[in-house]
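One chain follows as structure tokens, the form predicted on its own.
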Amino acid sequence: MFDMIGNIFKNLGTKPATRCYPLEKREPFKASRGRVKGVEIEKCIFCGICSRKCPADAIRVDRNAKSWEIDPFKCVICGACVEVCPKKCILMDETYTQPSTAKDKLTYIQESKEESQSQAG
């Protein structure tokens, strides 16, 4: 029992071994894979390589509708889509996905040049 008293005084004088998590968040490690953040739709050529290489079948690319869609609940965060994209327009973030109550898909639709010109003029 008296052996523990030395440990108690030693621990009282040092920093805690753990973080106070909600108050102190750890910075993500460099090159960690946290989530697929989205796509830069202006750069995308809708080739569909990302959807073919996705092992979880989480990405849908529609060339005719010029749309790109990802289901974050199917995504296994492997980063294969980011690596094979020829235009490097798929964005991956180091932070993890926030909890969600609804299973929403992220959909990006490219505006046609006629629509963007008519909105500008």
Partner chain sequence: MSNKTVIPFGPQHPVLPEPLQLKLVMQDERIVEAIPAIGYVHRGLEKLTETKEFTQNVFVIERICGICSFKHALAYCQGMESLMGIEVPDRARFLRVIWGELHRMHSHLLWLGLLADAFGFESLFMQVWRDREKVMDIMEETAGSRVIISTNQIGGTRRDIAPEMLAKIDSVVNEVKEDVERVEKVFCNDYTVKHRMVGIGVLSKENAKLWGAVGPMARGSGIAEDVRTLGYAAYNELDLEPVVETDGDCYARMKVRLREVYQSVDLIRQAIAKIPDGPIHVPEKGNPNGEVISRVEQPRGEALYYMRANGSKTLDRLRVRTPTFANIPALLKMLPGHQLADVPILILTIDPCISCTER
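Okay, that is the form predicted on its own; can I get the form predicted in complex with the partner chain now?
The following holds one chain only.
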């Protein structure tokens, strides 16, 4: 019966185990799989390996239109695409995806030698 009381007094003396979340955020661990941030489109060769290996079918690569598109809401953040990409041009970020009000896709289109990025709905 008194075992718990010991614990309770110990807890009273220490500071809370939780953080005041929005005010105080934990640094994300390095190498954490947070989200797929996007692709360095100028490096991409549109081989399509990433889209074939993706278990969630979240990536669409179009060789002719030179576009690379990811649906962040389908992505399960497994990191398989990042590993298989021969050019290592898919970027993984260690922060988590923020909530969003619309199911936007991230589209990148390679323009001849120029980089561009557009958000499509």
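For clarity, a rigid core is taken as the largest C-alpha set superposing within 1.5 Å between two forms. Positions refer to the first chain, counted from 1. Just so you know, these numbers come straight off a predicted model, no measurement behind them.
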property	result
Displaced residue check between the two forms: residue 13, CA, 2 Å or over, core reference	yes
